[in-house]
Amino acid sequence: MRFNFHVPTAVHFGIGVVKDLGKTVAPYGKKALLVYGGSSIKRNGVYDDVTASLKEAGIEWFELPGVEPNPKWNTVDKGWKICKENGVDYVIAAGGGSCVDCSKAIAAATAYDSSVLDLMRSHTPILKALPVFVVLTLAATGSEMDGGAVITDTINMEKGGVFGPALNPTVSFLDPSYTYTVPKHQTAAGTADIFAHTIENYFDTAKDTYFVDGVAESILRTCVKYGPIAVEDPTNEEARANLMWASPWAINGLIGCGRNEGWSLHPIQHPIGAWYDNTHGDGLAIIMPHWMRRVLNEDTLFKFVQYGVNVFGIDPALDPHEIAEKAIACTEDFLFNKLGIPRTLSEIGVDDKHLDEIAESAARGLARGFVPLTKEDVLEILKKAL
């Protein structure tokens, strides 16, 4: 086993921590770009908390509202131009993962004085960027503690990204109470996103990863236990706090240490999201059981057995094949019955018009998956999920 692990993001966790935002960012400069999505942060008080703290610290800020759920490249370019024109010192994301990703991309594009499209297409490792600070409002993507940002290229109809050590947020403020007003569907989809990130790391061919497997199983059990509670009881602090803390650890690199790290679900979902602009977590959840059945074989059976026993408590004395099938059934029950996520792609607006393009795009990233998949394999998964 060999790996490098470094997460430079500081985390302020707990109810009321955002009051420290202003004094935390002040040493980095006096001009900020505040990035957010719709009007929800103004309705739930997050905007007032953020701006009050900035005012108290004497911070001048400019605003970029209207970030899309799947942030688009031209929104990023609009943001970095604001930064350039006004001498902005850092970017503050107030929202969920889309806002955070957009803010990271803005920070990179500003530092490189370049359209984010150019950075995405050149696969430039991001070694410089404006500091990014995060006020999180949704437990889902884990972008509050990682070095990547996913952006939609509406010209080529695909999702790409910018990645590099400079994109790790400087400080993330995680207040569980800011997630109390998240709608049920977004809570469910966010939980599915955390779950999928963990599955991507966990289902791996490496067999000497006992410690990180245990951490991954803890994250999965956290989603199974607290996701349904948060959906039904949105102001349950224990559920919201546990999901909010589980989210970054699913994707900040820890549970990927020592693995081969060939992801499969995200390369399939990303082109779906680019074509149909639907909720990321929904797509991941719908694809997941079909992908599981496609990759289950004698060589991968061991992982499904481990998953079923350690995450869902299935009797280890059962036949291994029965455990694997029960584990997939438990996954479906969790995602579709307990969280209430739609079961089919057609329910989230996907039709059969672009399956070939989606499969072709997805297959380019699946050569190193848990089980390598071809375009034809992806088409089979998509048609069953439709």
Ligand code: NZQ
Contents of the next structure:
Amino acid sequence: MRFNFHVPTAVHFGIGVVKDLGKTVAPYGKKALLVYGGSSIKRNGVYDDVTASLKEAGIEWFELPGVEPNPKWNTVDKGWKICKENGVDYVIAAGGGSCVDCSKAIAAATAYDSSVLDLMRSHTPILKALPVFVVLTLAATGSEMDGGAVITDTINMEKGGVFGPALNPTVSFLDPSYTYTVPKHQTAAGTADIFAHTIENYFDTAKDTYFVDGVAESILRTCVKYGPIAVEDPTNEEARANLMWASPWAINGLIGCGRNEGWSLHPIQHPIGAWYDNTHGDGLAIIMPHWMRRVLNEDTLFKFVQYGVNVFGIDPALDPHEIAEKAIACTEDFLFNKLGIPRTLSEIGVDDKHLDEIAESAARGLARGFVPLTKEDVLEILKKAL
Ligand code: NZQ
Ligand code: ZN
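Let me have the form predicted in complex with this ligand next, following on from the form predicted on its own.
Shown next: the complete complex, the earlier chain at its head.
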């Protein structure tokens, strides 16, 4: 086994931690850009908590409101210009993954003095950026503790982004009570995203990964146990806290240690998101069982058996093929019955007009997946999922 692992983000976890935001950011300078989405942080009190803490510490802040889900490159550029014109010292994201990603991309664009579109298209590894602080309001993407920012290029109709070690947030404030107001369908989609990040790592060709497989199984069981509770009982602190702490570990590199890390679901979902602007976790959930059936074969059977037994508690004495089938059926039951995610792409607004472009784009990322897939394979998955 051989890997590099480094997560430089500090985490302040628990109810009320945002009180410390102002004094935490103060040593980094006196001018902040506060980035947020629609009106959710104004309705649920997060905006008041954040700004009270900044005021108390004497921080001046500028604002970029209106960051859209699946953030667009031109929104990032608006934030970059605010930073340039006002000599902003750091960026504070208050919201879900879209706000966090937009903030990271602004931080990079400012340091490179360049439109994010140029950074994305040149695949520049991001080695410098303004410090980014995160006040998370939705457990889903893990962006609060990783070095990536997913941004939509509306000119090429691609979801790409910027990646690099400078994009890891400096400090992330994770208050589970801030997720109590996340609507049912976003709670379900966020849980599916955490689950999908873990599946991407877990279904891997490396076979000597006992330790990280165990961590991954724990994250998957956390989603299966607490996702449906959070959907039904939104203010359940135990459920919200466990999901919020599972989220970053699904993607921050720990469970990828020692693996080949060929992801498969995200390369298919990202072009779907670019064309149809739908909810990221929904697309991943809908594709997942179809992808599982496509990659199940005699070579991969062992992993489905391990998954079925250790995540869903299926009887290990059963025939391995039966365990694998049951494991996929349990996955469907979890995603569609327990979380209530729609079963088909049509239900989330996808039609058959761009399947070819989506499959073409997805296939570029799938040559080194768990089971390498071609454009034709992806088309087959998409048609079944439609
Ligand atoms: O805009 P507001 O009003 O805040 O409403 C948001 C938005 O409508 C709402 N919401 C968030 N927190 C809430 C809340 N509503 C009520 N109460 C709260 N506490 O939820 C909606 C969705 O928000 P968004 O930030 O878009 O969701 P998510 O966290 O799922 O982020 C999705 C984005 O992250 C990218 C996706 O591609 C997508 O663009 N990803 C980023 C990754 C990364 N950086 O590592 C990895 C992921 O795989 C993913 O690709
Ligand atoms: Zn994801």
